[in-house]
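First, one chain by itself in structure tokens, the form predicted on its own.
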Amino acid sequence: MPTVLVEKDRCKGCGLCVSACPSHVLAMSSEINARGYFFPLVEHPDDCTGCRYCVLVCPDLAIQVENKGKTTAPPEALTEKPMHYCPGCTHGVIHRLVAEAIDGLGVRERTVGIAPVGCSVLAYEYFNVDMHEASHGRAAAVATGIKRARPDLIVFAYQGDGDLASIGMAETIHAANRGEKITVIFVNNAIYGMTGGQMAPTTMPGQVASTCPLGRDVTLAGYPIRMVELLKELKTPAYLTRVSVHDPKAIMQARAAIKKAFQHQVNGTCYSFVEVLSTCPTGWGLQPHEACDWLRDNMMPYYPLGEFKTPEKGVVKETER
């Protein structure tokens, strides 16, 4: 019988595991852990089907499932250090998917990650690979230098929307246009999360941010920039895709896309770019489960999911996605 294992002192009490469980196995405790958060309890253990949805959605790697003597262990490409991200922030989920891809392809010992300014600035604490810091927006330039100097390395940039699509726009476009053999993980949560919740290039029309308290006015600030659609117009071959991490099904699709992006680099095929729609419960002023719903209802209609360009087929038409 499957057994849910909760490491309560890693938990930040976001409750995403409780919301995701289709069998209602979990419930939040009325007690707090050593970090001052409520944590999930296994309330109905006999009802567990072993779907592992709780493992997929947990941004803090606080839950594992044991089944038939096998446990869902965290990836080796992640350290054991608890993450600093806000409760319910899906950066932790994306970190795990990137680490799983690195482990799955057996490239951990020759992988280098680039973390610029933003919420991911401390990513070197969590990825068990060589890491390099970059100035705000310059991750693609740093990644280019490392990859050209050491083509044998697997190099990825991990960037937020303000970093990549604002101050780093030039570096992003030109790295893609040159076809640099790097992998870019672009985390789009429609806001500047770390520096005060300002409007980002990807902030939705009407969305409230600290610098647009009445909501984004497109007559003044223009419309949100859709990076994948922008990059697909370049002639250079590339792998361009957009995924999301708002629910278990989407996370599984994101896992496959991220691994595929790294595989293209391993094969030396092309530049690869994965845009990941992510939540920012703190910046959005929502509970974690509400933030996931808000992403689905507000971001996904404007930022449709799917593969937009592949090196085999070129640009993929809307009807083919």
Given for the second form:
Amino acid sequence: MPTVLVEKDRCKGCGLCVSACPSHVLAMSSEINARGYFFPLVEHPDDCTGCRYCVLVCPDLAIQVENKGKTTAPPEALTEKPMHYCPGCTHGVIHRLVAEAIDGLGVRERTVGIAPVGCSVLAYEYFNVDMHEASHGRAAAVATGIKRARPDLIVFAYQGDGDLASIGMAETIHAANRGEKITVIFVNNAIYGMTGGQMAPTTMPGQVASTCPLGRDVTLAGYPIRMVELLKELKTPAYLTRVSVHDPKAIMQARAAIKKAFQHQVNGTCYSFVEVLSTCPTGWGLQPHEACDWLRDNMMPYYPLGEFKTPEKGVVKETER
Amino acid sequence: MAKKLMKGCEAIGEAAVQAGCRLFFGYPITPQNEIPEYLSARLPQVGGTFVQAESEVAASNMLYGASGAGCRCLTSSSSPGISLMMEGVSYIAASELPVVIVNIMRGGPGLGGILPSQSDYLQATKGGGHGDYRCLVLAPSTVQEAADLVMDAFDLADKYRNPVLVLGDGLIGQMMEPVEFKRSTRLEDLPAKSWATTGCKGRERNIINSLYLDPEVLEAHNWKLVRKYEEMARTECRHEFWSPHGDADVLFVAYGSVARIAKTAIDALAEKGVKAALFRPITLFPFPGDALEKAAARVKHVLVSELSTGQMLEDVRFHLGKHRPVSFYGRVGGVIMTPDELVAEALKLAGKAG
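Now that the form predicted on its own has been shown, please provide the structure of the form predicted together with its partner chain.
Now the complete complex, all chains and molecules, led by this one.
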């Protein structure tokens, strides 16, 4: 019988596991853990089907599931350090997916990651690989330097929307256009998180942010930038895809896409870019589960998911995505 | 290797190759385009890589990545482009990475002009970007010296894990002179870099970083950098003292192209019965202040001359003290002083004018 194991002191009480569990196995505690957060209790262990949705959605790697003698385990490409992200922020989920791809391809010992400036500025503390901290927006340039110096290394840049689509737009487009054999993980949560919720280049029309208190006015700030759509127009071959991490199914698709992106680099095929729609419960002023719903209802219609370009097919038609 | 007639910029490019540099990242700007042009053809011949970056900002950050990965790498630019590179240079200095940067200076500020200048002295020697840091700065006066100093620059960058700036001007970059490449570094002889991001196989992971959120840790890091600069000052100061006519009354202090003009002026002055000498800093940071003090102690007049409105002048005055009068003669905007102008200045000082 499957067993849910909660490492309660890693938990930040976001409750995403409780929402994600299709069998209502979990419920939040009324006590707090050592860090001051409520945490999930395994209320109905007999109902667990071993689906591992709770493991998938937990941004803090606080849950594992034991089933048929096998236990899920955090990837080796992540350190054990608890992450600093706000409760319910999906950066932690994306970190895990990237680490799983690195482990899955057996390249951890020849990988170099580039940490950005933004919420994930401390990513170098979490990825258990050689890391290089870039200045704001320049991750693609730093990645270019490393990859050109050492083409045998697997080089990935992990960047947020302000970093990649605003201040780092030139570096992003030109690295893609040169066809640098790097992998870019672009975390789009439609806001500047670290600096306190300012408008991002990807903030939705009408979305309130601390520098657009009345909502993004597209007549003044323009429309949110769709990076994958922009990059697909470049003639250079590339793997360009957009995924989301707002629910377990989306996370599984994101996991496959991120692995595919790294596989292209391992094969030396092309530049690879994965835009991951992510939540910012703090910046959006929503509960973590509400943020997931908001992403689905507001971001996904504007930022459609799917593969936009592959080295095999070139630009993928909308009907085939 | 036999002597070859080469343009300064091309000699700089070849010197980098001979020093074991296999990576160049840069963006076109006059008057240094012959460096990237030369290396775009030359580097592939030795298995190296040339990348024309989308901007100087990107170029400096590519350099940041490549040096982090443990490889000798070069960028070159001219004044406005160097300003754009300052972001990367600050991070490189903070992260203690070895890179070589060549600045073939042109007139400024702003877009300025494309003719030779020395108006980036303060930017080069006082940091240039944000934060407390210094680049080691070498100033060649001939094409041969440019080649020699570029080779030394790579060794010094590795020794101190610090950016080294080769500060030339449009004259050095554009003129042709005979040059000999006195040594050739084999890649396998280069020092191992245990700190580089080369994949963590068989060791703890390496992190290249300049973020220190704990103020006391950041403070300690700043003082650690200062100790490195103090070590440079003790060990790396270089200068040329040129006094072919015996005990001098007038001491010219000049670097780069202006030092050559001063030498011509010094010979002309000897014919007019005025003995002059030249003190030429070769390292601008660390500044050879002690040697300057000694040279200045033996003369009546000190005359600083630069292609700026008086930038090195500040260092000269600092080292000689406020009680020591120091005269200045500068031309800017791409205008270069003639030897006659320097002769006239020296004659005024010596009380023998017109």
